[in-house]
Amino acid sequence: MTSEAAAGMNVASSSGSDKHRTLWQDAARRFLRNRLAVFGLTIVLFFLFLAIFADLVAPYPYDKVYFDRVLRMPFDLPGHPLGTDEVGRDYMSRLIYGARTSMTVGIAVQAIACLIGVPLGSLAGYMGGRTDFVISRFIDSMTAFPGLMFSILIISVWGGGITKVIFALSITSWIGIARLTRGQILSLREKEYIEAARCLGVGRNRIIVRHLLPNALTPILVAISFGIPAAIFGEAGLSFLGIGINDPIPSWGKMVGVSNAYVRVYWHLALFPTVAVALAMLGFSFVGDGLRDALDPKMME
């Protein structure tokens, strides 16, 4: 066999394997080619690792107090590489457990947003008519409430805590996902394969779950990836104001807020949690951009 024939067979086999790749395999390949997306995914996985294994990674319990080690600078004391806070707690341990708080809030808020927004948007988009009108007007009325201000009002009345923060942030977080899902379903419900499913007697719920939502999943995933850092920032803002996460549970936002009285001298109290929040938001933003590019049909080779 000549080299030209062998090369032709290799090209044919490679093109044949390309044809058998699924949409998700192509998306994963394009995502891994995006260096910023991979960098963002590395940051996200690092923080998730800290959140899950904080009990094993942190050198001290997050609420362990050493009154003889109050406000020590980084590398000023053996065993406390990032120093200590205003009551002598190890700052590295507080930062690590703060990752658990932020990841829990961010993921939980978006999970609740999907549980509310996706069914409402799907029902409004598929049913149309009066159902769409009622749901759309409800969504419009909820849009009138500023998200952060509404969360501040709720927590001010009910008190702080991680559960109440998640609930407060979730009240308005589903609106964008509901609108996005409704728009996607509206654009897909008149497609030929949906008409064929109706003609075959497939039920409404099965059409939505098996045919419409899988094809509308791409923008929803991208919206979730951008919604998680927004929820993390919302929790940090509430905790910074002193009405979010209650002590002694660590929160990056609360750590920044408490540091206001000491930051002119003890700069590390504000710097490290601020960098942690920035890195978490940057990582999820890069992942969102990477997913958007990887799942874009126009990027298909």
Contents of the next structure:
Amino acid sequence: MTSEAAAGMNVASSSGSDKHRTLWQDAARRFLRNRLAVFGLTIVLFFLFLAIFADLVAPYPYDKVYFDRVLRMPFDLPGHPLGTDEVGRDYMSRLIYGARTSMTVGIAVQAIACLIGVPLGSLAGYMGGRTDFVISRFIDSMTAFPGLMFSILIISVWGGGITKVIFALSITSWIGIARLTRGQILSLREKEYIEAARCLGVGRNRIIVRHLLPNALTPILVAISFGIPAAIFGEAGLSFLGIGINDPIPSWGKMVGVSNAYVRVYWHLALFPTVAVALAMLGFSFVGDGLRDALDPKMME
Amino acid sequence: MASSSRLQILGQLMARYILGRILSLILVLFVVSIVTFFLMHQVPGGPFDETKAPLPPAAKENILRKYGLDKPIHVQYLNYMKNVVLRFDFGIPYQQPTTTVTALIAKSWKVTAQVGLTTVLVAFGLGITLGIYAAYHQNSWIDNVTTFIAMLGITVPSFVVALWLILFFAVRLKWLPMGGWNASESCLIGGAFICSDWIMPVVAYALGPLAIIARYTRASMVDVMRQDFTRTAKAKGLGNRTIMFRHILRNALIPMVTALGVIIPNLLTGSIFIEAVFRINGLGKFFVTSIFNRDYPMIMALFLLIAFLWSLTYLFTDILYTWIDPRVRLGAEGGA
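Having seen the form predicted on its own, please provide the structure of the form predicted together with its partner chain.
The complete assembly is shown below, putting the previous chain first.
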């Protein structure tokens, strides 16, 4: 995060000597003291590790089918500690690759949400007037759409697949961030230091990027950390209904959906992916809570 | 005199505000209908595809003409809207051509409404109770358990909770049925315990909203308990019960109205998952099968219905909010 570093440097240079701790060091300190947040971060890092190094960690390729090992229970066969699925693929490998799907969707959706939401929100907040009116009405009318239903419709039009799922979820995910950014910019815009910058002849874009956004960054960051699990949920939900990620790419949601038909006997098919989804969502939420508490000292009591 | 004219102005403001909101609701529905209609007709594969039903070309042409699918899209849209607005006719579902869309929705709606209503009751009843209890016994074990449940309910998706319940109570303990929904009236009156197939769907479905409600209630109770008027009430020597019901709860429940506005719309879409897991034949299940079958009239009607209910709840909670809490200024936020 370069903007994060830039904001940190701003504070550092204004405070002068390096004895002072920067805002970000302070926040990191508070974050690391929060046990739940550290626990969440551990989970998130673990899943990120699995996602990045899935090719090295997973014992089998995700799409390798063993016709003679269909629907084996965990520890039934020495090579498959979590059993095999309904067509004879190693379940552990599919879970590991499923982390890659979830993390990719979660992070990509939030990245797109920021790319759309932050510029639109800051423009609306800074310009005010007609620009604000048009953008705000647009945001309002988007809120009237049931987001998940809309994603379902879009996916059924475009067909499944990871990029399409990402775009379908992005269509509604930027709204919250745009609204948040607008509110932040709106409240910061009248501050003295912005007036000072304006008097010095600093241009609009530079004021937004260098002066307003770094100060509006913390709530946006918190919103992102809550947005990632929401996107993971969206992907899992679509795939659960059978219209998200296409076979043979593994997705936890799809594994849960398929397992529903086998749950009476082959409980492992349902248990492992549900635990994975739940852990991922909990992990990101703990990190989000921790970030909010760490970045906003006023919240502390 | 002065107060009555002030009331009149307030009433006028309110009326204008509500009128404006209703107009924007109609506009939203209009936009939803256009977007849905045109998106839907882009869905690859029509409802009468060769792979599904290999027909001679003449027969296929006949069917397409019968349903108006041979005309250009904008004509199809205009025809559709004309029927909807003038005759409340949403067409014929392709999956069951012997009935109408409205009849099919009317049939399956009851089950979804039962699921939703029971869930709302359970979520609000239990959520508020837990929230109050947690606020009165801060940092006790019940408070901690409530916080934990709230965390779980807010973050873990309902279909995950549903599968856990199935694994434990239906597969492992064999106490409850795996799915289904007994739609008889006696279930609603006698509670879910008579119809045991109600328990798991309602619990899985209610956990999320329950968590949000418990959290909101606790936070706002704690906030109100610190206010001056609560201290005054205590200093006057009022009983604990009076203070709780007359002073604290009344004020603490105001923010709950906003929670209502968040929860109810989400319940509408959440039903899809619950109905899929527990094999309940409600609207949510129809929505999924309609999408798989490219049943345009059905998808369209369901989408309009949900968008309508969705915006209606937003409107209602906003009005309720201004009505309950006089501090909220009408239109101060510009409807944002």
